[in-house]
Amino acid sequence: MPLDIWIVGDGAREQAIYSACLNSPLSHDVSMKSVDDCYQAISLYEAVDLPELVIFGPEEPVCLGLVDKFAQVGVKCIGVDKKFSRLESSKLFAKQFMANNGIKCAKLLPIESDAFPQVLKFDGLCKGKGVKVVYSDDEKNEFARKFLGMRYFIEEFLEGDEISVMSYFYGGRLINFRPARDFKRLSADKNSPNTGGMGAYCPVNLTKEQQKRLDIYLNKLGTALIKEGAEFQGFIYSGLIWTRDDWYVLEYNVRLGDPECQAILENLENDFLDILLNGSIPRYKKGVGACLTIAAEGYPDTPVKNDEIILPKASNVTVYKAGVREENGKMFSNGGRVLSLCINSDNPFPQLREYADRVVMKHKYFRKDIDIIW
């Protein structure tokens, strides 16, 4: 019986999931629907409609643990638990966890070392932006500044070709999607500063060592879930790093990549909605499902706003909107990253920011090196 879903979160992501639901047979109605919505609906839940399925976008609501409030109230969620979700809220439970594991990551390092480049994590949310790669002291000494009061910890900086990849944690078993690969930095200048993804791809291709090598990861992550007690159905994504011949965990979140999940989706067959409810094993169309980020000029710290955007006409690239605001039939500019232009193709880079060009928004930013590395 076709389900009636609320996709939480306002972003680019969730208009994808939004859009991969609301194409599914399996859907009834879809709605997008605010953290603040989502409490009301809760509080209120013995006089509202609450939807028979909540899909859960950002990290922020999981991890303050609305996936277990939804679940108190009998309603089904795809979001990893308030438990779990500390693989992402808390630098240091991931840590202890891969430890318990035996899954590889960087090496710990002193507070006081000078082993520059070195890497500094901060122990809690800080929506994508607590963790820097320093080259010296000075460096070190801003950064910390920038998140005074929360602990951090130093580790090594591990150097190779890295990867994302995507998993839906489903009865008691990881259904992985293929990797992905984002850029994370504002340009490709390494000191330019991370800011979520500016533009990702799907698939990654990977040499028969680095697939085996990924297998063996993955086979090892899901028997670290079910040994630590996992009974939620959401996503784990594994940020991975190849250094001294094998995979390396970075970071983990608890939900899908933005842009990477535009790129998955792009690239994705069949239907997504029948991969969460029924465990289904993806299947993906012939080429690259590639995004690429309009952001506004000033992103990410001080972004412009409130240009007026007009989409130029393509039948070939999906657009999914971000920070939009839209006024009078008209759409302006309201947030960092404004776009996501998603296509799936041989050669997507190029179209993309092609269209990208013709976009008319005048405070507009967009990486043009972004491109296929294979």
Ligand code: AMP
The other form holds:
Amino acid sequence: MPLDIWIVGDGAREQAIYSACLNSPLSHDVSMKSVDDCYQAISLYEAVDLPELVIFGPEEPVCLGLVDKFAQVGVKCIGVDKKFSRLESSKLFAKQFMANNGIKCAKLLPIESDAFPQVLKFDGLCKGKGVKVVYSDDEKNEFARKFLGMRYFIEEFLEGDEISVMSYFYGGRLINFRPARDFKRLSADKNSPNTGGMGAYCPVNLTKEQQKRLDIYLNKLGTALIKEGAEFQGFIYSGLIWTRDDWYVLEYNVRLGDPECQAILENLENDFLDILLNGSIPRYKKGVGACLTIAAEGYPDTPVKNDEIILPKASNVTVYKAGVREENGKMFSNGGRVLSLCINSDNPFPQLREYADRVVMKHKYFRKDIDIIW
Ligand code: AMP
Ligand code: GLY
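Got the form predicted alone; any chance of the form predicted in complex with this ligand too?
Now the full complex is given, and it begins with the chain already shown.
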């Protein structure tokens, strides 16, 4: 029986999940819901029609334990439960999880360490802003003051290429998607600020040794989740760096990456919902799934809002709206990351850039340098 499904969240990632569900024969009705909608529905659960499945996009509701709350009223969720959401909400919990299970990550350094560069990490949800590579005591002290009252730790700086690997924990095993890579910096300048993601692609070409090591790591992760008693069905995102001839974990997230999710779904050939409901194995199209973010000038600190947006017609680019307000049939920019442009092709970024050039939006900003370096 096709299911009534709610997608929690309202960004480009959630819209990509929404489209994938809508296009599946396994869905009946699909709608996007806010966290408030969910709380209200749970509190009135005897009086409202609850969906048969809830799929979580962002980490906040997952870390607040909304998956557990839906379970209490008999609704099945694709989302990590509260206990394991600490893999994202507490970086110290994640470190302990890795130490318990022989998973490699950066070494902790004493708080007073003067081995620079080093990495300062706050132990809580900081919307991606709680981590900084620091090069001096001054920089370290200035950043440490930012989240006063929150625990933090220092770890060694690792250098290497990063990948994002999305896994789906289902029925006591991990179903892994192909590795993706996102572009976190605002520009090609390595001192430019970190963003939610200016683009992404999937797959990332790995050497045989990197693939072998990745398989070993993912096996360890699956075994660790089972050993620690995980019973949820949900996504685990491993942020990995290749260094010292192996993959080291930089972070865990308890959700799909944004924009990595869009790139993966572009590249995916079979039904995403069938993977989620029945544990079928992902199959992929030829070419590369890719995504380019159109942001507003001023992002990430003070994005300019309220520009009218006109999208070019007739294109094979899929456009997901992230920070967009719609009024009287017109679209206006209404956030930092405004649009997510997606395509699967042999040479996706030139096509995405060409489309981005033609998008009308007065204060648009996108990275013109992103390309795939095989
Ligand atoms: P996180 O939120 O922990 O993934 O950190 C965000 C970004 O900071 C990562 O994608 C890396 O680029 C960088 N980063 C985090 N930890 C380290 C580390 N130990 N060494 C070098 N870079 C790091
Ligand atoms: N693109 C990085 C993230 O979703 O955390």
